[in-house]
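We begin with a single chain expressed as structure tokens, specifically the form predicted on its own.
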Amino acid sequence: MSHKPNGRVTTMKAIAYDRYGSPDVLELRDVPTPTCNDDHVLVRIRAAAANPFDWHLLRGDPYLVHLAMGLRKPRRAMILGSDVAGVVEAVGVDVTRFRPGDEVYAVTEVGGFAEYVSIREPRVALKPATLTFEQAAAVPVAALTALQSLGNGERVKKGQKVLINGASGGIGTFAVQIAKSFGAEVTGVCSTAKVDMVRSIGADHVIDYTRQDFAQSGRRYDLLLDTVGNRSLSDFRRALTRTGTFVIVGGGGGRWLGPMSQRVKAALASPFVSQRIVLVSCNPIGKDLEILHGLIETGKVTPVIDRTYPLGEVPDAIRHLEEGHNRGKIVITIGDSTKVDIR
């Protein structure tokens, strides 16, 4: 970091790129430090965390991805990561909830590989006093998406059979506890090396795709969640109850829409089945994190982290996170940086 006379922070260090690529394209640069406007919230990042949207802008795939950020190269550099957690530095005039020296996490638009971001005041809320900062940045995200997945509890009822598709991943480790807090009954579908591990977080049966086939076990869920999309909707259709919820949150694709493609087909077929098939994407309010401090303050909810990297070793996380072999979350570590006058 560099410094203006009056110790005012000019500069910070980030993981930027400017060209879509391989995760060698990203480089460890000096950037502008973000302003905080009147309605944002600074923070001071000591971690974030990796998702798949990461390295799906990195790579401009699906091809949509290069109608909103650029054609042929991104519009201007980009700073990937969105899920953050660390210190408040400074407020804007309009914030109300939050003070500097506050612990918050928080979803970024982007911007969360780096010692600082600003972020809309809706889009903080306070840490969790059990978790620490390489947890909570675990978090947003992801249980984020689970949560809302799960209705916030309006889409499951005690006792209801739930299938998590992917349930050894970032998303699917938070749902299957989400839903056992609401009383669920619940089975996760993992790989062989996974099965254990998802069983230790609450996952009532737990499904070796390797070995069994959920879609054809003759067992019905009425709710099923989907974050890997690798599978037929009628194959997802047939394990569920006549009337049961069919839930899709993430998933491959072709290379010209990507996931939006078992979307678009999803929402084709939606008016023609009895089963009630709903698209979830994240959306990062507050109020919802404050749920989730809820959940995780009375030990019903424990972040998965698989490893950490430093800041500078993000090239390598995201390589592991395409990968798609991780237990849980990938988390960045970016320390404890001297704390400065940036207003």
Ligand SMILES: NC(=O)c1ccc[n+]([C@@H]2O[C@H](COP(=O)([O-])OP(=O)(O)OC[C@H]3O[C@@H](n4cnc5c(N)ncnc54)[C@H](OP(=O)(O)O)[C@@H]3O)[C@@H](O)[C@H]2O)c1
Given for the second form:
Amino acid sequence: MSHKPNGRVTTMKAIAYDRYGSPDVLELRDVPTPTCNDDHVLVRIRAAAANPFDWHLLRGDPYLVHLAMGLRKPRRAMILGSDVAGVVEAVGVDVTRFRPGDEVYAVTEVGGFAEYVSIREPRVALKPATLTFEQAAAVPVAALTALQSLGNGERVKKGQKVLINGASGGIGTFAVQIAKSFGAEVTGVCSTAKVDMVRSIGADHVIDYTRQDFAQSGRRYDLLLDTVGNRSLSDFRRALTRTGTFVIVGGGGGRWLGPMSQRVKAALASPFVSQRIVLVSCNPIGKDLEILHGLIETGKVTPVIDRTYPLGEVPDAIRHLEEGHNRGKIVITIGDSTKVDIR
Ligand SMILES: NC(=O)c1ccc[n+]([C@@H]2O[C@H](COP(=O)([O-])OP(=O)(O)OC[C@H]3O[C@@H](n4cnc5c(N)ncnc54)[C@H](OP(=O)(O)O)[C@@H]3O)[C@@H](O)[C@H]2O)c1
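Follow the form predicted on its own with the form predicted in complex with this ligand, if you could.
Below is the entire complex, every chain and molecule, led by the chain shown above.
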């Protein structure tokens, strides 16, 4: 069965592209409104968030993207956006946990920079009532990655020392707060302009990387979470205790494999070092969104939003993200300014 909003479907506004390139290739277009399959939830999106994944897909960078999405150009018109928050418009017949009118947030593979998206039920969770749609959209990918990097609490014991490299970014701002909620002593690494913000979200210590090098400080951490990929494996290992854990979520370069190259090197080194090396890929499950729900509603975690942009300004949002110095999350508001009637 497929459901169409109000029984009839026309088009919706979306930011789409047909060829790899800079944000200049993104266009605000009318595209068909998605249908809602049996196990899907159709969400009217109120806000979405941008992630580095978006510009990697857009630019076809690294080349690995071409293998997955289409060699010379994407196989079909693409709509970016993996994080959304909005209102359930319709549910498929197999959906049991949601009904029209529910306020939700979710991880969708792509399709978030649009007015509607259809998402498999397990990727959806009820939106924390304490958050606006903009705040809720900032949560899914970055906060899930942060939570899962810390092993949902299993990898961090009370009082342990945790270092977050990239503490002022999307993942980093969540990781600082989540690690604190698990009772860790948290050190964040960021640039000068973000030191006060990183301290304000709970970091016990902040290292301004323009003035101090965490790898040369002589301090040892029980867990080091890297979101930047700007240092060698031996630099990271030097900052860890002998049995510490090094968690890699992203960053690093290379035109063919991009951030995967750092992961491959770390995986190859892993059997030969005393420290534990963990490679994390965000697992987009609603169950972990429920854990975040608890941390958010008890005030332990609050999204940090750098800036919001209307749907038509997604190209500027991606340009800002690509500069790599955002302060928390970049959010897209999708509301009355882009509203089209579904007739
Ligand atoms: N494994 C997964 O499933 C997964 C999921 C999501 C994202 N990722 C990847 O993880 C990485 C981070 O994602 P994100 O969303 O957090 O990115 P982001 O929001 O763009 O954050 C980047 C942060 O890096 C910081 N930074 C830049 N240079 C630095 C340096 N030399 N030392 C310390 N910090 C530095 C910047 O802070 P300053 O302005 O203070 O320099 C900025 O806040 C990306 O590579 C992304 O592709 C992986």
